[in-house]
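Here we start with a single chain on its own, the form predicted in complex with its partner chain, put down as structure tokens.
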Amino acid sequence: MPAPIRLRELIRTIRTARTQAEEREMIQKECAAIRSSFREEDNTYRCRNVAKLLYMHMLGYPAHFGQLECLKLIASQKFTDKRIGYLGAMLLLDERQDVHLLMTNCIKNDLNHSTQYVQGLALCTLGCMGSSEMCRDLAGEVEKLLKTSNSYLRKKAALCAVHVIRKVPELMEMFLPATKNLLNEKNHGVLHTSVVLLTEMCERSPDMLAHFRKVSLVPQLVRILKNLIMSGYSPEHDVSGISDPFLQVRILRLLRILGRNDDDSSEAMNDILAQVATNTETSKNVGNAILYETVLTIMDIKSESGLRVLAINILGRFLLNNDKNIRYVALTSLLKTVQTDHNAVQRHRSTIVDCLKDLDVSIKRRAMELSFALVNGNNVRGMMKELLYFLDSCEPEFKADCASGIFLAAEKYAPSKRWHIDTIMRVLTTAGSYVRDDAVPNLIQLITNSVEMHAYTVQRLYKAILGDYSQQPLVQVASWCIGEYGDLLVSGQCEEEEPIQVTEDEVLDILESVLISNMSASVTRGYALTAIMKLSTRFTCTVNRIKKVVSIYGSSIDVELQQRAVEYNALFKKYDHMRPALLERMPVMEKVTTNGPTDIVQTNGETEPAVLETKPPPSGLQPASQANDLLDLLGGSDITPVIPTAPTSKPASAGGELLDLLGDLNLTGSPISAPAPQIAQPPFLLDGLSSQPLFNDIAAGIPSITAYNKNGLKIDFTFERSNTNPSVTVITIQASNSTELDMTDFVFQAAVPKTFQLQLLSPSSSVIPAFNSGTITQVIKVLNPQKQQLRMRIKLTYNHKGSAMQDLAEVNNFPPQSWQ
């Protein structure tokens, strides 16, 4: 068997490989040779083979079969063997492999070896891959070595201790006594590793932190740092004219941890920080690295304000530096400090805004985040201009974040509604396809809220999609607005801008093209179809065209569109009398946040397309006109009318429109839960009551009353009150018919004064049979928090003897027990 090739040869051979496949072939051949050599238990060349194996492992090839060989090498007496063995152990073994425990004994022996280099190897390996069991076993040895006077061993022992503490935090106390003298060393290696050890201890345990603060660690560190800065040129520690910058950075970091939230420590280090900040050379990267660390420390501890200003000025100087690295670092630190020192950072706003135009992606991202943090009421116009320009020219990965940021900032600081809407328009047109989906309903809500800007908004949106309707969020918002405010668009009233001449047909053209276009998403098409439908009430001469469009989509493949179209068609055919009411203008929406059981998270802009999915109501529905009558009759005084719901669910959009007509109507509904938009509705009424149809605990009997008795129709009220909720009264009405003919389509409506709240549940039926042979029962719940006298106006409508009957009455004879 020829001697295995050396590592050097192997590397040379592999480098000659021209393709990946060639390389793999060579490596496989060599692996096979190595494996057979291992099987022969060849001591002489084991070291060489393992070295080659490690090289191949580094290139990415599996090398697990070498693990045991590493152990054998570690156990050998030769230093060269041990060296490769320990390296192999560090690379190939970790706590996942069971064999690693076999090393423990070897390491223990080697930690007590006579040669410091062997001890060093053992320490390195333990500090690199020691598992918790190994660390527990060997921590004592490490601690002993930490106290030795040999600086070579001391520094390695310190790093090993760091690893032990990470693996087994309970052992931290063991190393505490050894740390007392660590910082008295002259050797920078020991100093550096000791600082790392102290840092690790302080970060992990608040007790340690307190202990070190008490033991006046800070003055010691300050002294060392001072020596580093003041001392002359020392060739072994010099990096570009600065003495051991790595140690300086470490000390500064430890000072930061010690000074955080601690006034005494912070005061002790104020001077040295100022000294470092002013004396460090900034021409080279080294100096800037130290200054960066200093700035981070100053911002983190409880430093005096002069020092903080100094720190921010340093950052400002960094921003003007030509070196990209420094600018990046400055922007990152400013981002961290902008929360606490807002005014100081504002001074550098113009430089930051300039960084938006930088070529580097990382810098641009930082500058963008920082710019958003700096926007306030005073500078919003200028900043927005810069940010919009940035949005135009930035990379696609930024656009979504930038758009969201602009929306947020505009919402918080908009100086005027018109400016706000202009800004939104600008964002939609430049980055329309990157706008987040949740922005669309927010925008729609915003637009409805600025009532005076409707005409202007719809005109601008119309112009925007005329040219290009590929950006989905833009098209969605535009379709919604055109649907709502199409009449304003066509009538050409616009105070803010030159009104444009648009005909109804042109508007329908654009909406139809959105529907047809391949670029439109399904959601967008939904918006467009609904908008077209809404225009049927707002436009006068093009209703037939709209009917045609709607009927075409009744057979669309997209189920969503199809359902909408079919329902709209039904509206045209069977329920044409209800169409104006259903498609009335949306009321101004309040921003609704998640609200418990009522659970209306989205504004009407979002629920509106969903809402119209519910089936058109059966004939039991009261159209808006009748509700109007009630309002008229009730004189619009302090009575709030309540419209009961039909036995089955009705589209809540009708509710939406009714709400508009009737001001703050309390739309109380029975079984519909989600789709009913509850505008400004305190949820407690529905919360408590909708889940329980009746109270189980009934208070002492309250006398029932006859609320109405005329023309053969008698309505009785029975009362129940709950002990648990004394402001709620449950009234059960029973309607009976003593005439000889049935009363059909019976609807009971009630209105109460404003201080009350009413909820009407569904009636048992809408037919009262004749001759008192049956009754209609319906439950009313009244909330009377102010315990005022209960009054009610009721309106009854029904068909009797072939004619429609209607009557109003006031009920004043409520027994006192029902409301006190």
Partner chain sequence: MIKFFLMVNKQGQTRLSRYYEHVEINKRTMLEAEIIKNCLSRSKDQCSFIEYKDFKLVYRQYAALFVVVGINETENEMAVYELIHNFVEVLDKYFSRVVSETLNLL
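Give me the form predicted alone now, not the form predicted in complex with its partner chain.
Only a single chain is listed, so you will not see partners or other molecules.
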């Protein structure tokens, strides 16, 4: 049989192929020749054939038939054969194939070989594809080589030990004695791999981390890092004028792990971190990499305040770099630190705002998120001006997040109500179609509460929608305001700016144009029709025209619009004496941020969610349960808060006949307090609290569940049954946070179907600590008299990394023991 062609000739031949089919034909022909050679047990050219097979494997062609040939080469005594055999094993074999177990004995023999290069091949192969079984069998040999004086073998053994620890963590202690002298080695290769090994051990075992802190590992690392910084030019390790930046980065990462949550270790490394931060050259990317790792280390350990300011200033310099990747990294890092070092980050506000004009969308998004995190009461006017300018010019994918952020910032830091209203209107004018669903009711509530601004607001909104109905949320708010305050618009009572002269007919013309516009959505038409109806009590000269418009829409093909028109027609004809009372101006709606109670408020035909102020009940009445204000999370008709409350007095009004229907509706939430003995409480969750224990001592047979697990937030439910009432299930929620930053302002809300009653007690805290270092607990009591399967919808809101987060979820996997 003629000698097969060499690898070099095969590569040259394949590269001459003009088409994919031609290349495939060449490969198939050569594979057939290689198979024939393997069948004939041709030992002479086996090494050459396997090398060619590996090249074909790199091109993406199947080469699995060469696996056993690799084992034969490994068993050979020739170094050239072993080299190709081990390379083939690393490329063609993995732990999913049983063939790799046949290598174990060969690797063991080669680990004890007299030639260091053969030992190195075996270490590389074991560290690359060794399975857990192989690692258990060969860990002892690796540990011996880790103690040898040969630097070439020690660096390879250290990396192999890292693989062994990842596969079999319980073998970690075997390598502990060998790590004592690793950092005393002068060879940079051994130092580098030793630091990698120590990092792996510290990350995987808290016990190892505590041990290395005790044995003063930090001073050793500080000494090595200081020598690297202070050493002169070394051609062997120099990269762009910096001595061994790879080793420096690895040491900084290990220092970060050792200093995290440890005062003594952090104190020991403060000085060297300051030296690295001030002495590292920033003109080359290599220096920037070291500085970035230094910043991460400073921010993660318990460092001094001056050192943290230095780190943030380094990130500020990164923002001025021409490299987009460096700017992006700086923005991301500043976003993580803005909560803990707000004032230091504020110094770079102008640079961050300039990044909003960057052409790169990733940088633009990070700059937008960081800009919102920097907004406070002192800079809100300037920051909002920049962000509104950004909203005008940014791409459509940014508008929704930007508008949402402006709404939240304006609500939190608004210097005046007029500024707040102007800002929200500017957003609606610019990006109305991108705003959240709650933007309209929130703005309406803001306007309602700003009594002195009614005339100014309705005039501004009237001018904003003249001839332009493209921004539907703006048109909806304008329609509502014109309906409420149309009399102020016509009378020209605006004092904040020059009043405009508008007649009643001109106002109705605008609303009728909204009704017939092709751009108007069904909801917008509903707002406009309701506004026209309200104006029948504000205007005096156009009531007949309003009656005509309303009667026309009594036959509309839009069912919602038709129903409104029919009802309004009935008010004109049958209940005209009640119309002024029903359509009177909305009262001021109180709103405060609380830990839960939210309700639905009816505003003359428009349903709007609003958080109600929690007020103490009148004297003599039993405080209502917190669950009375429970939010219907998804608006479903089968989910309501069902805990009974004490009736309130009925309001007296000209429209008393209709308002009597609402007499027993309690629209103000009340916090849970001690039971008042003078008023009888309906039998519910707290019955018999003082007479016997509320919960079973043993919650046997009721397993816990994970109700929610997303974005680092985990919610677990545990269950107990009440001794006083078998129909009551007591659920304890535990919220934990696995991310690197705390979650603040955490609010948990829940809703259940009508057949259940639910009581939500106060949480233990509103902050969930990072790294699972603590939990929030909260108790839910559910009364299930019909023993039906329990279902629950939950709503989670919290602040994380400078952003307001909100999510909804449905829990349907309650264990049967919790409700049967």
